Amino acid sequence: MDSVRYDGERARIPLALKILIAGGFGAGKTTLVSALSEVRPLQTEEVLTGAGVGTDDLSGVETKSTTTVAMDFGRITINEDLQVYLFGTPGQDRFWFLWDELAFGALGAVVLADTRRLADCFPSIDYFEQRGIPFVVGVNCFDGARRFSLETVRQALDLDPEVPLVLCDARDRQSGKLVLIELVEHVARQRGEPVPAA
């Protein structure tokens, strides 16, 4: 088993941190997990069919052809003693019954916001606020989408001042890493732990 290291006679199991990737339908959750994961991500993508007509709102994401029906899963190894597990949540409300299971034991969450459908990330924000789970909001910069200042987005989402809000590109691994770093630093600040200087 490659996740268990042996030190002499005793097994050393790396610490695992769980981070959720949430947001509305089509916000880029599967894309972000795929960009960040060092292993081929587990995806539960299904093709959108006529059965979703009237249920799935495709306005603003008309070219979307698949949807996550359970979760996405990816892994990042920080070092031999620390691994990060990424769990992408399904974006449609009919799959929200899975969220409590996915959120159990999570360090925190990234809420992806799509400015073309900004209201779609409100349920994710509400979920984490009500449960006291630390989160950051990453504004996914889609090609061709209208750009807004972070302050305008913060006001539109009515975010508390201490909730970090950052621009990102879910397709770009480095951009995704910066969002995760922002989340970890936010959690450390909330816990009163030292945050390394950049």
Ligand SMILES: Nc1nc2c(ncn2[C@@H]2O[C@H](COP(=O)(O)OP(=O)(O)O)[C@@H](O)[C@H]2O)c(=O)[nH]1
Given for the second form:
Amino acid sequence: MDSVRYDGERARIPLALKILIAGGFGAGKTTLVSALSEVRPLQTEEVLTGAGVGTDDLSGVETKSTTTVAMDFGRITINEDLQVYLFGTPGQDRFWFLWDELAFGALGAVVLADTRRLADCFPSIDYFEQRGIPFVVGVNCFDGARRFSLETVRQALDLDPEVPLVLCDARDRQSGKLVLIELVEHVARQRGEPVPAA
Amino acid sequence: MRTESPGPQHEWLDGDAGPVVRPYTLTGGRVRSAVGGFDLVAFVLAEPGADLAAHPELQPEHRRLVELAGRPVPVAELAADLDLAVGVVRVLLGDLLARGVVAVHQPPRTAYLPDNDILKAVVSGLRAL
Ligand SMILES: Nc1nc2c(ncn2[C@@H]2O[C@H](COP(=O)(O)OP(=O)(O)O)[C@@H](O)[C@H]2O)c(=O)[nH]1
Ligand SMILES: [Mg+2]
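Starting from the form predicted alone, produce the coordinates for the form predicted in complex with this ligand.
After this comes the whole thing, all chains and molecules, with the earlier chain placed first.
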């Protein structure tokens, strides 16, 4: 593959594709990343400091109290030259600045929707729409939740017709994998080059 | 949608925030590495001839990073493995890069737009899961 880079003669540097898993609190982001990841579900943390981000010099920050926000993180190896990294987004509005970093260079996103709290995923949808980042919506089917038709959910979310909307169970690897496939096919379609069915 | 920068820090300290910590003690208060931000999926690879004995000023965490980077490892994975915040790992990596002990391979600018062959490979790889 022409994407492969080499570090001198020594090692092949794989291509890493970044996919974001977004949605409201409790929508199943952590569950989905864990179900799909081949490594134990990892968390990476980012540090919030009183001075905020965008400040280069925080002299004295070591004595200021800071707090961390955890991001779920998982890996799927496609082949030795190609890896998919999943990043669960922090759920709160005040962490938007972390989203910008996560979204930078991302292939696309999965927005998880919980039909009991549909409005919780509006901010995620807005975020990706405004930045032109391709996304699909996965309706996570919680036990006991009333079943809505996909058409009803699509209308409630005011989704563009070309945005894929699929049912899923975030606990189930096969189900989660189908959501990711839907996303990659959507990315390809947006570029006018459909991926033929294998 | 709220896009303004986060408010005063006490607003962060609720159930969603992690424990209050002082993670930048390790970096002597530096929050930016000297050489700019490394992407979360930038791959880090130790230089084969790297001689850590020549750098007694480095911390144990620097040394762990070099060990882990014996194969190409992305920044986010290093942070998870070391249980350190990404921002801290970036500063430490900057120190290592400045000493020529590691190489950092930023993702290609077009990573978000891989060619169709790559997308096909991803789809068939996912189908095989
Ligand atoms: N029944 C059901 N429960 C789920 C599903 N996905 C997640 N859960 C549960 O819902 C809770 C919240 O999920 P979590 O992944 O932590 O949500 P997050 O806040 O988006 O990371 C957990 O107790 C999960 O076990 C699902 O598809 N079906
Ligand atoms: Mg979670």
